[in-house]
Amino acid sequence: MYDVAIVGAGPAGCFIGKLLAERGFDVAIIEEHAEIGHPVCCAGILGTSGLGELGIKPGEWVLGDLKGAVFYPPSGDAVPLGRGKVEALVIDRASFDRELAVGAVNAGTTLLMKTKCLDISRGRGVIVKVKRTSGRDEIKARLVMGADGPASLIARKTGLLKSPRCISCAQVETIADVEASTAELYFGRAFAPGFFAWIVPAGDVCRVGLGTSEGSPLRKLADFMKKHPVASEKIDADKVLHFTAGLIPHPFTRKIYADSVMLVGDAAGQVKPLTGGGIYIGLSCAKLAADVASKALEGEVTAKALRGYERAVAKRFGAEFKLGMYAREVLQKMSDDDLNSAFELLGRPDVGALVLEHVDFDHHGELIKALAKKGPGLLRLIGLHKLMGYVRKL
């Protein structure tokens, strides 16, 4: 009988895992993977101010580091925007996740590898039932909680998942042209529809990767890396050393919390609307899940109990998670045409003041509320009336 049992061993699920048993608790984190940070479709890009921020110093894990980007619309015509500052750090998810889970362990959790979780059911506490290799079994525990990724069965399988909408990604790691310490990212309909493409520098490898809300990922970036104007010409298609995929769920369309149950990280939809990122809003968020459990667990752990987590949620990222929201169907809702206005616009030098200005890879709010106060007079100033629309929205 454990006191909170952690269905996913990401970053989210060993973060609380560690910051409960620091404070006493019997933990079980359960993995049903034989390997820590396996399989996994991720950029790998944390920002530098969100480390700090969660009291995480870099380590082995870091591969690079990023200074700024260049991006592509449709047209093909790049917009570089930077600071000449490291901003953030490409990271081997695996050694990360790894960092992570030892953490857990040397805190005192319990860390049980192979263990697929099946189903749960609750009553006076929940019962896990999981397969492992040595058969099905059960396990204890007056909390769960899922951290178990998008499409987590914990959310399923408690009702709390209101809505399966999610972006479908894709990666390869393989050999790219392009600048150290320099982000590259890809728009327009033909290629990531609803979403970006990009490539990011690891160490000796790219990280080449694109993310749609309409059809196949997978034969999306193929197309991309062969036939896109720009890219494929820096691309070696030819060199795929590694493959993935994935989701990246949208914020709203799941409940966090219910009778004995918490969700954290991707399983609680607590990604950046805008890129798709989620190490630090869900590491964030696992420290407020941790205070609230903390509390709940001197009691009974009821839905009432354990409310106070979507308030500090709310508190902490809701105008973020709404703003972003509202800016990626922004996006979604553009043609080529209008993103080739956009990024135009973009590339005058008082617009791309105001962006650098304002800001922040892992708080992406006050950049959105800066350039809808500032948008319409930019838009008018240079007759870009199709895109007053858009802004308006904001």
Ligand SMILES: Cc1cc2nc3c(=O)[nH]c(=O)nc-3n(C[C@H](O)[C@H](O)[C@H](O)COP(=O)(O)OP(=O)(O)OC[C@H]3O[C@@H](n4cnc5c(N)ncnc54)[C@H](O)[C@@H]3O)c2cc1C
Second form
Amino acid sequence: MYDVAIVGAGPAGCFIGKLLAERGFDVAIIEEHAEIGHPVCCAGILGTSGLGELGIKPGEWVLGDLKGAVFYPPSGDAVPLGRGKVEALVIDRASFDRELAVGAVNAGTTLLMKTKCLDISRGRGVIVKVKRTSGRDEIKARLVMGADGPASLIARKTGLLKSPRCISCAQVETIADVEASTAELYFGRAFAPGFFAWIVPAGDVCRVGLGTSEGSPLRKLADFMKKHPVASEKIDADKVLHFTAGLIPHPFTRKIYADSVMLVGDAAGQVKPLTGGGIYIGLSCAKLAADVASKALEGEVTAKALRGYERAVAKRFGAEFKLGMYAREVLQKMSDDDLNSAFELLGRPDVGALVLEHVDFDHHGELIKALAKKGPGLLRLIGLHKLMGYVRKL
Ligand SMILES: Cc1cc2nc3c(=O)[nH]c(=O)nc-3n(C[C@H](O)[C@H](O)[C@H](O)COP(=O)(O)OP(=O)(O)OC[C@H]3O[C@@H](n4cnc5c(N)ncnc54)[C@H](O)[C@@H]3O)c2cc1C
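Moving from the form predicted on its own to the form predicted together with the ligand:
Zooming out: every chain and molecule, the one shown earlier first.
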């Protein structure tokens, strides 16, 4: 009987495993794959301020840094943005995840690899039904943590998943002719409806990926690499080294706790809605979850004992999630013409300065609030009344 069984040895699962083991709890992490960090679909961008806040020191997993970004609207007119200082690191996810897993094991966690969770049943505590190489087995615990990613089985089996809404993504590693320390982001309905495509320098290669709310991300990525008027000139589509596919969940699509159950990380929809970045938020929420779980484990682990978790997450990230979803929905509704107009606006020195003043890699709420406050005036100024329609339609 463990105190806590964590399903999923991704960053959120390993981080919370370490935090709980350090507090003296008997913890098992259950991971279906044979290797930590494989397979994983991620651009691997981590804000430096977020890492500092989490107390994680950059390690061998750092492949490069980012000082700015260039935005490409459908018109192809580049809008560069940056403050000339390092804002984020580009990391090797497998190696980052491994470091977190080693931290969890060193703290006393039992890591069960090649162990797939098939189901759970709850009564007094939880029985996690798993399949191992040796056959089927059961793992008993007082609390189960679903850290099993965006398609979380734990969220589905416990009725916590309210909507399966996700952004579908595909990414390759290949060679591309882009500036070091600069991420390129491409917007437009033709290639990445509802989200965007990216080229991120990552050491010797570039990560080229795309998210979409419609159709096959794989087909759209192939089109993007071969047919995008700007990107196809930079990307070597014949040197693809590594292909992955993945999902980005939405906040507010799941409840995050129930009797003897908590969700954390992507399983809980804890991502930045505008970019889909989830590592920093997932680990931050893991800290909040560890605090609430530690207290709850002093007695019976009921939903009532765990409800402080939802409150703590709402207090820390609720406004970020709400404003981010709002901004994402505005972006999703925009036609290509309106995206061109919006990025034209971003390219103006006064708007660019406003963005740089308020932008924070890991927290987008302040920027969205500043734009919402100044936005209507700016839109009127250059006659973009149409854009206001999107805001009113929300
Ligand atoms: C294309 C793409 C690009 C991204 N880029 C970035 C980025 O640049 N920066 C950023 O911060 N975030 C990025 N993200 C998001 C980031 O990858 C996730 O937020 C992060 O991986 C979430 O960590 P997690 O531990 O919650 O879940 P995961 O990393 O998904 O880990 C879940 C683990 O659970 C295991 N598992 C699942 N089901 C079971 C089961 N039934 N039994 C046992 N084990 C199971 C899986 O094998 C996996 O190891 C990106 C996502 C995508 C799709």
